[in-house]
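One chain is shown next in structure tokens, namely the form predicted alone.
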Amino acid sequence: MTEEKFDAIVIGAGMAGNAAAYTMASRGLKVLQLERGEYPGSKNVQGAIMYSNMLEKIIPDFRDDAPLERHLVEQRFWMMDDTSHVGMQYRSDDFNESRPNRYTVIRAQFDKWFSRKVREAGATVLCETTVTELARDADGNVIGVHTDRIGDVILADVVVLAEGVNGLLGTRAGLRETPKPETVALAVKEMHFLPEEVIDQRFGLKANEGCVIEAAGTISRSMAGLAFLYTNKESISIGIGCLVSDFAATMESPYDLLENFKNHPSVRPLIADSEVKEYAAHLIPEGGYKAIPQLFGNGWVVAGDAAQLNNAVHREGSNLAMTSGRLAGEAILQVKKRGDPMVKENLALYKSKLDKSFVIKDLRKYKDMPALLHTNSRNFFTTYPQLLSQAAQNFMRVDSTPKLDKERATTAAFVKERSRWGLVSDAVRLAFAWR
């Protein structure tokens, strides 16, 4: 294995790191996978939202075998205070189509299926593997890897970087800082076990539809945060995630929060007399085109997580990793079909298909959302709802008290937060920060 030489090697068996692998292995370069995990997907025990457009770019037939759970038929968003939920939500029977836009999967069997598929496509991977040390030549361009396995060095032409946002091998060697608290998330997440008829009864599905819950508010305790609940064939997936620098500065516990967020009336009908078998923490990047490291270099590139690469505002994150894993493999391959050496004036192709892409063009046009959102998330996380939650309850309860003045009063309770907390300029700089 040491004397070898490959076309490339990819760090990582996630989302990017396997559409990276996949795309040049089944286009005939030489490609080694390492992956630290005991197997790919060991440590993503979670539920996620998987994007069919942008797998089918790179496995076009994916739905014969892929491990897909249920088809998203309906998305609901909830503003919730401590006892209740403002929604809007969105069905629709055109998602019961041929081949549907979204699914949800188990990432533990997703990841590991299309690590099979780098297999087959031709590509060497080695699990339960560190990659310890970028190999350089004396003028510090990377050609290769040092592992915690293999004594000497492994050589290769181009290091695809897919370790994920708390990989320690970029920022180790200087491609990368060490991500910043506030531009990083903690997600706590629980697997909840019921019979599939169970799930269907309370969502009011059929035939291997979903539906996907997100919701907002007193939930996150003023912290900017997100909590979701999606379905699978036979399970929930079920969490909540904030900043690490909000649990930095407020001291709150990531386990509390999920149990408060369970425990909410709800929530809790839907994941009664559940099973628990699962319980997982994961980082997530949130600080959108702004916290974009440098993606490319002399011999090495970064996808994924690893490179911030996540769409915090619509809650999108392994349609880019596929997409910039799939991107940098185009890219590797041209730059290899040119004869031209791996530098970084050649594997700047990578950084221009990015641009061209709605992976930049979506993460650029909402630059200053994640900003917006962490800064002044009292007003979003706490005020918001609980005035949302009032008005509607003056709307919904019925007495003696005259229309007009429980208008006025909601009125009343609307000017007092706004002179409070500046609600007025938050709507405006969320209207052009969405422009």
The other form holds:
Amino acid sequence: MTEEKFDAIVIGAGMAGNAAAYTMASRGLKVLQLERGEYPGSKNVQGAIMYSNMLEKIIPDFRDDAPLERHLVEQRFWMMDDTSHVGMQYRSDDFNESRPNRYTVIRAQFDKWFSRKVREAGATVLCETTVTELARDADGNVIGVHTDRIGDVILADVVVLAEGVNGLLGTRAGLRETPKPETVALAVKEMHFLPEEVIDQRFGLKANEGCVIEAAGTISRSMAGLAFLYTNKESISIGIGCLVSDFAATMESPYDLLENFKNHPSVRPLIADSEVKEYAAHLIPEGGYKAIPQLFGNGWVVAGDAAQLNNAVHREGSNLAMTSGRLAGEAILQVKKRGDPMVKENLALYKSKLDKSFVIKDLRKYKDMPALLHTNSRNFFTTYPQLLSQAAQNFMRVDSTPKLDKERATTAAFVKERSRWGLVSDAVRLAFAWR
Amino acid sequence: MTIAVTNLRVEEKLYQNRYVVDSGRPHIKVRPHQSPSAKLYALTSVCPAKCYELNDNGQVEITADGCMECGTCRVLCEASGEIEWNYPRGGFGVLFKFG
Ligand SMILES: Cc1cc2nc3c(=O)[nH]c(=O)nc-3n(C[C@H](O)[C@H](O)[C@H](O)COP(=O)(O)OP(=O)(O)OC[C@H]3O[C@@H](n4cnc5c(N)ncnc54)[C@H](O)[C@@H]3O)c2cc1C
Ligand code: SF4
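For comparison with the form predicted alone, kindly provide the form predicted together with the partner chain.
What follows is the whole complex; the chain from before opens it.
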């Protein structure tokens, strides 16, 4: 092993690492992939919705053998207060197509499958191996890695850092900053098992159809946060996440939030009598466009969550990770084919590919959203959900109050809580951030 | 009506999980201190595995056995030097069955 030099070393067997390793190995590069978990996926946590289009670009016939749970036909958004929710719901039979657009998956199983594809493509994959340090030459160029299992340095022309949001190696090497408490969310999640028919019945589903619920409101106790509930075949993934800075400021405990969400009258019946089999926690990059670090340098590139390539507004991350991993792999292949060295000027190709893709375009679109939600979290996550709920209840309750008086009362409640100026400015700022 | 906060024991949640504990080699350490900073103290409620607790002398201690390696404490307290944070050795630590 020690005398061997690899074309590329990939750190991490998550979405980004597997995409990069597969792309390079399947086109003939000599690839070593290192993963600290006992098996790929054993350290990874996701909701999880998986987006077909981005995986198809890597493994077109993934549907033949990938472990997929349900394809999604329905999405619900809930604005919650303590006893109610106001919702929006979209369901379409068009999603019952031959090549469905989105699936729920279970990451531990999905990552194992993806990793098998990487091995079949010819990469060497070593699990139970933590990379402890990047190896650099006298000029600071990355030339390989040190691990806790193999004595000597392992050399490669280029190292792909796909180490996930916590990104210890890249930050220790000074290639980028450690994520800040206000640019990462902490999410906790549980797996609730129920018979398939019970899930079908409770969500109005049949034959592998799936439904997802995303919820915001008083459940996050004024913190910027979001809860989710996703249907798998025989289980429900349920979780909630809020910014780490908000957790630290409020001293709320994440498991309390999750318990409260589970006990909410709108949620409790959906998971009643289920058997809980796992409790997990993970960070999610929330900094968006403005938090993206330097993406390449002499002998290295960084992809996925480690590069903060995560679209918190749309709850997308795995597809950005897969796409950035693939584009990193393709850029490296091109540089290699030209016979050029893996230096900064040449690896800039990776960045220009990313810039042209949806990854950077989407993140740029929402560049002001993280700051807006962060500074206004009380209004967006407590005041508005409560007002909306009151308005809905007021509208729904039939009593002897004339309708016009009801409407006036609703408007007055909004103005009282936020003032006209506050409402207009929130609306304008939201519109601009969304633009 | 507000929802009652369930008197929940995190240990029961963690009990569902699979761990390979690297005995005697904790991957996170708290530096000795007189009294904890606000951020270090916050970890006693913010750590999702409740690894951090206040001892009788008012100092924050860690038992990292139930750690899910999320990195929250690193993000909050590594920069100030209050904690030392590493991943467990390869193969050790939490092993998610589902993730
Ligand atoms: C609760 C939750 C819900 C989510 N829901 C969704 C969703 O529904 N849809 C979606 O698209 N995205 C979702 N995401 C985001 C998505 O999970 C991430 O964007 C995606 O996993 C990022 O992939 P990655 O490969 O960059 O990192 P990861 O998947 O985190 O992979 C990093 C890998 O590197 C390994 N590693 C790290 N350091 C080392 C080291 N030093 N040595 C060796 N190996 C190392 C890790 O063990 C891990 O396997 C969610 C995230 C969370 C936490
Ligand atoms: S990494 Fe996460 S689970 Fe582990 S001790 Fe720190 S905050 Fe707790």
